[in-house]
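Here's a solo chain for you in structure tokens, the form predicted alone.
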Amino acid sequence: MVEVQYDAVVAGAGPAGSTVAGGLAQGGFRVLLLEEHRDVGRPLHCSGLVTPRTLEEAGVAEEIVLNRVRGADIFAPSGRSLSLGDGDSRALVIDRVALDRALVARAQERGAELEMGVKVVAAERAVGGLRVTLQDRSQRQWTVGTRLLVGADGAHSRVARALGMAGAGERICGLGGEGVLPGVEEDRVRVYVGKSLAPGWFAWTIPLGGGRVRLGVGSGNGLKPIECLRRLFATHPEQFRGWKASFWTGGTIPLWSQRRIVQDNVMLVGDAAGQVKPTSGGGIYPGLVGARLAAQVGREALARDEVTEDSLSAYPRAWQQELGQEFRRGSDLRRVYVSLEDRDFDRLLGIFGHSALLRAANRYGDIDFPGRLFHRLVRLAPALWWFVRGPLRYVPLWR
């Protein structure tokens, strides 16, 4: 059997993978896009809360928008709360499955070949690139050759593991569901914080409209998410009275850390590259940015037939230039967050309730760039520095 040769093989047809595949195929290269599941976009592992800039980055229309969010309510275990929002729409709740399908369709329109129910199980060096072993759902295996292999296959990337690039950064174990919650406000997100509730992470509800919400919770210290969910319901019983789930799903969130995301003939993007916000676990926007940059660099490398680590390194440098400072700030904030006790969350909600801070938060709040907001707030309220001077005593205010 003759081994099929491709210019690029992309593992994973999520937003990042499809964007890379379409971008490479647009350059006239033969691209194979793989999706291990039978259905694009499923199973769903995403809360789907994004900013309008995410749709702009993806190049998709607002038809995928299910709801608009105008504010957020944050709750501490004591019951103390903080309301944010000035009435303007700052975030969108999207149909994540529709987003995935739109980006896959565009990749195909640009010439990428799609194989469903197929995954990468091994890769080895070969003359001119890599020999990649693929496997379908019937366990049948075969190999293809490629000059460039792109791992966009999620938190447990097989591409990264096969080539010794798996990241050792922090991971959050999460549980999410969708269902009906009586009395929920149609345009406000709820966030539940507290070390006793969801250690190292938080819980949330996101309104879809019509009384339906997405609910999620996670843990950063090994506590099972189902236990966090029980604590959430026990701590805030009135707010979850009448909750009826339609389905549940679980997943791993690989928080950002400095890691290797290119080597000869290989690039990682999206969750596989750890391009996930350290503060919220959001990965759609940073993954799309990474995919755009990876496609640009990959096209140039393939055109020169110089698919080396040195050539591909222009991609992580460009990503760092666009998002590096924000992610470093986010990592700093993460270190502060995991150090907080329940009483600290109470105090923080009280400090943020100050009128000047609320005005600043409502004016400059941006879920894609929370570090920028906190940078402003620390200067407005020196009391905030009390919470960060211990965990971040060696960090200049603010890098």
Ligand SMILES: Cc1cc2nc3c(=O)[nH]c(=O)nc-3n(C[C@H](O)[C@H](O)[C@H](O)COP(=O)(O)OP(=O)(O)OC[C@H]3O[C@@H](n4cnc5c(N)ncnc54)[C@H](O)[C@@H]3O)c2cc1C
The other form holds:
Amino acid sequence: MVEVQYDAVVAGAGPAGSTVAGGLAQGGFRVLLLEEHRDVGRPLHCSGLVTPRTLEEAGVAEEIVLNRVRGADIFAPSGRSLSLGDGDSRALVIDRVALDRALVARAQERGAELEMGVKVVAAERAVGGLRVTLQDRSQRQWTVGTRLLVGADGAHSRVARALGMAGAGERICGLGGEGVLPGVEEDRVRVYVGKSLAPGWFAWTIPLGGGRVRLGVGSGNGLKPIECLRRLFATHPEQFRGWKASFWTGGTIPLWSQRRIVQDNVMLVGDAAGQVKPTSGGGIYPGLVGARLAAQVGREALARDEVTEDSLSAYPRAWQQELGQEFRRGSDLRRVYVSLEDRDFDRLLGIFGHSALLRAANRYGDIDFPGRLFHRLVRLAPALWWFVRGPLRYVPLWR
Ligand SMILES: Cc1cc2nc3c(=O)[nH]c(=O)nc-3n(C[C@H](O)[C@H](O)[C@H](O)COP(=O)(O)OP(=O)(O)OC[C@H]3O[C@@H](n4cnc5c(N)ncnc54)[C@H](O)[C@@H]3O)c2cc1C
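After the form predicted alone, can we look at the form predicted in complex with the named molecule?
Full assembly next; the chain just shown is listed first.
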């Protein structure tokens, strides 16, 4: 029989973990929030491009906004490009460290107890809950008992691995950096596509203002991101002339796939649950949605003292209800995307350059819902349908 000290232990004080911890503590439960690093939000592995909807979901003020984005330029390896955007600002560049700090502060205000520099290293089942082994930075270990363990510990979730819940979905190896890029547009994102450049993924620059940008690149087939970066600079030398990096970080992006994210006494949220857009790798918004729903369901389960897989399953069902269709469409789009050769990107950018499609893309473009936009465009333009039909024959039916 486990000796229960906490109603909930939450591993990881990223956006997902802090949101769940605050939401559970709000219900009057005793919640322990653990963060393995000593500094919230650091090291940083994120470019911080989000929608205004994300800030609303987070309940965080616009003070963390560093810049507003009004459009995007997409470049194929041939140099062919497509400009998107109608002048409206649809995306924000945020101070990601400030977001994490604001959410941790709110979790504490709501009553969660925070332990920094402490990580979950193991978890085992016992009657009445789980026994969780914690370790501090001087390697000291101890155990705590809890009725609910939330794994919000990111792409390499220890909680998921300890309890046999690690997903088998695709993982993108990313490299991100920040620096100065002379001549960069201050309110436009650049996206560089091409199988020869970043196979299975893409490269990007996101303006911060004052000539500073966040630059990133990823690959989906095991090619080292540093090699993708070399190819990016070699393919578009004039666009990166004068680039000076201040720092670089690596990171893994665990793309969404159908998987189990609850068990008796356990829930996974955010990157640990693979709640990451399959098209762009954006995980802040879907992770926050997951965290809100996990907190709601967790509160109810704790209140009834019925922390079983059955009662916790209301959480993945609610997440599917809110984002499942978009993510299934996103996965379909990804299957098409990985099948494209460099020459296909030229053709695709040409098709998108068609004025009716461009108008629709500018009007309905939304980085949280690319699948919904593509669905609309396919209905508008049969040419697009014919173009993707080849790869899409592997997709059961356009959803
Ligand atoms: C290069 C790159 C660029 C990106 N750019 C964007 C972007 O522009 N927009 C966007 O929406 N998304 C972006 N993402 C994805 C986004 O960063 C993640 O989806 C998001 O951070 C997930 O939040 P989370 O709270 O689930 O996990 P995380 O933010 O990873 O937080 C997990 C926390 O758990 C802690 N932790 C880990 N293990 C343990 C343990 N055993 N015990 C205790 N604590 C632990 C970690 O230190 C960390 O603080 C990017 C990712 C990468 C790699």
